[in-house]
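In structure tokens, the next block holds one chain alone, the form predicted alone.
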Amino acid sequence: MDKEKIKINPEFYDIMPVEYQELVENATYGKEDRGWKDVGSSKELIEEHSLCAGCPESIAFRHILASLPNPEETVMVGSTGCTSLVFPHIALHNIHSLFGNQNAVASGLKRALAYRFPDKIKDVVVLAGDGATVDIGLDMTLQSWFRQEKFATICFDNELYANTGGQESGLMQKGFVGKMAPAGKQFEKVDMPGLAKTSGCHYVAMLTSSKPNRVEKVIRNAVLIAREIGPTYVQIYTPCILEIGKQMMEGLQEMRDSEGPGQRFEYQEFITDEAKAYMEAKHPKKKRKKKRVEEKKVD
């Protein structure tokens, strides 16, 4: 998928809403070093998509989309949440799969596309919510990290059900209270990247959308060793400001406030020895760039 490709009929052109028009015209396909720098003059989500004023979500995706490392051959399967009502209003390939199935969906697509285009890189990204991914489709999750399948997994941690009315999760708080939760979740969070770790990835992060930098490196690194050595996690805390009774400029604050030592999303980082001694022999603009940033402080 790139410019070429994504072209809007030109019979039909003057009445696309203006939204599209430069969704298609302002992508940064084809530009090497695209990242969060190029959100506020590049386009991969409108402005008119259908999640809630002020939604962390789409910070969030606005960040990951920037950070992509091959979008034009990207990708991203998505399942029934606030995600899947927003990726019609992104300028990437979608699947919107059942809800939690995400993951089965991703190995069969994985494969099929690595048997269709054997010289060409085709990434899979999954991005679902906390009950998608922790709850419904555990087993799939799991099972698609046992076989080691090649595609990246994000999830957006809201810590609740937020698109059915705010029903407990396995990943909500311990003693939070939602409005279809009134008794408070009675055990405590489950620890999804300590799953991660011991179910086969390679590479895991948990962290907020509040330092866009931090996720720029954490998405590219997810996809670049996934493609490569094996499955890789990404846990975002993507506060339903709704839900937890915040107003719609807050979500930012929420998000460092939980990032900060000791709470919650503390950033969190594990990579196995295979992955990094990939990215060291196969990325080494970085570990250059790295090293000469250390000569600098030495001097």
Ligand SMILES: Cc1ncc(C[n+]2csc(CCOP(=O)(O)OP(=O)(O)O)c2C)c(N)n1
Second form
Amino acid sequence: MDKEKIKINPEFYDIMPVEYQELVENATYGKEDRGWKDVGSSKELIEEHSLCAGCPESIAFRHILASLPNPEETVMVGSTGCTSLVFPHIALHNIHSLFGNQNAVASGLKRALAYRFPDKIKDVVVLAGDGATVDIGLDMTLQSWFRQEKFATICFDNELYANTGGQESGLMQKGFVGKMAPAGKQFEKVDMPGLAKTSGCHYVAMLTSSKPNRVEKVIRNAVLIAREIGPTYVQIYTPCILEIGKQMMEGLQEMRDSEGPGQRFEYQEFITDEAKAYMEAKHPKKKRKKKRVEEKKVD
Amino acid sequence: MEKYRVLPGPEAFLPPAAACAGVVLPDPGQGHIHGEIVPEDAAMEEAAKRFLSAKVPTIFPGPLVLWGWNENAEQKATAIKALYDVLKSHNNGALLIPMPDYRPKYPKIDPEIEINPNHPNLTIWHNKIDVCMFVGVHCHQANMSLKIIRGGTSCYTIAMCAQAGHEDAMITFRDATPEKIMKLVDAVKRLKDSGASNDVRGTA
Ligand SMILES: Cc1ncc(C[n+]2csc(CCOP(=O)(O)OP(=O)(O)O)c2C)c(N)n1
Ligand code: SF4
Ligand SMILES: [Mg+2]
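Counterpart to the form predicted alone, namely the form predicted together with the ligand:
Then the entire complex follows, led off by the chain already shown.
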């Protein structure tokens, strides 16, 4: 793991825009203990985004990219939706798949990479909206889990089709009236974590993106378990502030309000015994160096 | 129907893809000038003339040569720099402006330091570029960009393509290697040294 593949030819170094110079000098490729704490002190793998100002998807995206264990050997598969506007701006291999097809594309990709690079670890990570994951792509999502395809699926759950103006999605809450769903949702929010468990996922987590350290832990688990054991699923609440009528500073509070005990985004985590044993053996918990804080003695 | 020629614009808001207008790609050993198939050496001579008679001759290296992702890319970078150096020694206004990637940048690019395939005209207008060469730009992005340049600017375009060439450039080379780029460097040097370079504006 190193920066071998992102070397600027010396003849052109001085003419490259500064964001690329920073990327090769100061990005966290090849760093074993990357994490959300690098955000702000290292060059991020996301340059800029074209989401609405304050959109929680953008912060979730940044923390996910900061948490991937092996970014230089990772390919992300996206789908149509607000997230697809961010993918062109990330310094990571990625494929834009036709809306809903992301888990089918990722299945083929993961197999092809394993065949083509048998001696390398290559991670595949799907990141798509709830419409892509749970509605139009549900077949592909579930089938990839039934087949035990080894990649992680991350769903940005904003409980509607944001990019097309607020249509009803399977993950929308019952009773919610969307801008393009005026009759209100008649059915319950689909229990996707439940479906993931019964469909063969080895690690399932549901959370919001309000706590970066939690996002980091979950993403690391999901990617590492998918690498060797089998499919994993992560559902992150990234409220569409535009569609629920919030201001740009209100996304964080919306997530906090929705993750308390008994709320629909209360933190859930599930891991199979096999995955747990694998993680304990191969990727034991990172021991953070504790900073000794010298207490000032007051006379 | 009159034969379509690939000429400097501004041609139209949406010029046709030259391929749709009947322009075909050269075979190995050939190039094309304005859509006409010619021996590669003839295309070399014409490109050298265009470069030397330009006010702001510019090379736009793309990601395939900006990054040292294999030995070939590294050697091409050296050859491209050699081409730039010879152009610069002839004309201090020569430019080397990268096309580092293809993402639509928001709110807009800085045309002084880069070119973006989605609106290449901004960089061309801003720097008053009258002759440019694409090298190391992936096929689809190069074709799209060359078409936009033809549509909205009067810039003369040259493509040093590593694959089968570009119909949408006014001069195209194909199968570009570091050696082929160095051959162009030699052609420019020869013409420059012959002193014929000040009145060599080709006929479009
Ligand atoms: C095959 C196909 N069907 C429909 C669309 C139209 N479309 C674009 S984005 C979108 C909704 C995306 O919703 P979601 O996956 O929840 O992502 P979000 O925008 O909410 O992040 C739809 C239906 C499309 N682009 N392609
Ligand atoms: S429409 Fe909603 S989900 Fe999409 S970028 Fe805007 S706030 Fe974010
Ligand atoms: Mg959605």
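Positions refer to the first chain, counted from 1. In this text, the rigid core denotes the largest set of C-alpha atoms whose superposition between the two forms falls within 1.5 Å. The structure presented is a predicted model; accordingly, all values stated were derived computationally and were not measured.
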Handout entry: L23: Cα shift of 2 Å or greater between the two forms (core-aligned)
Key = yes
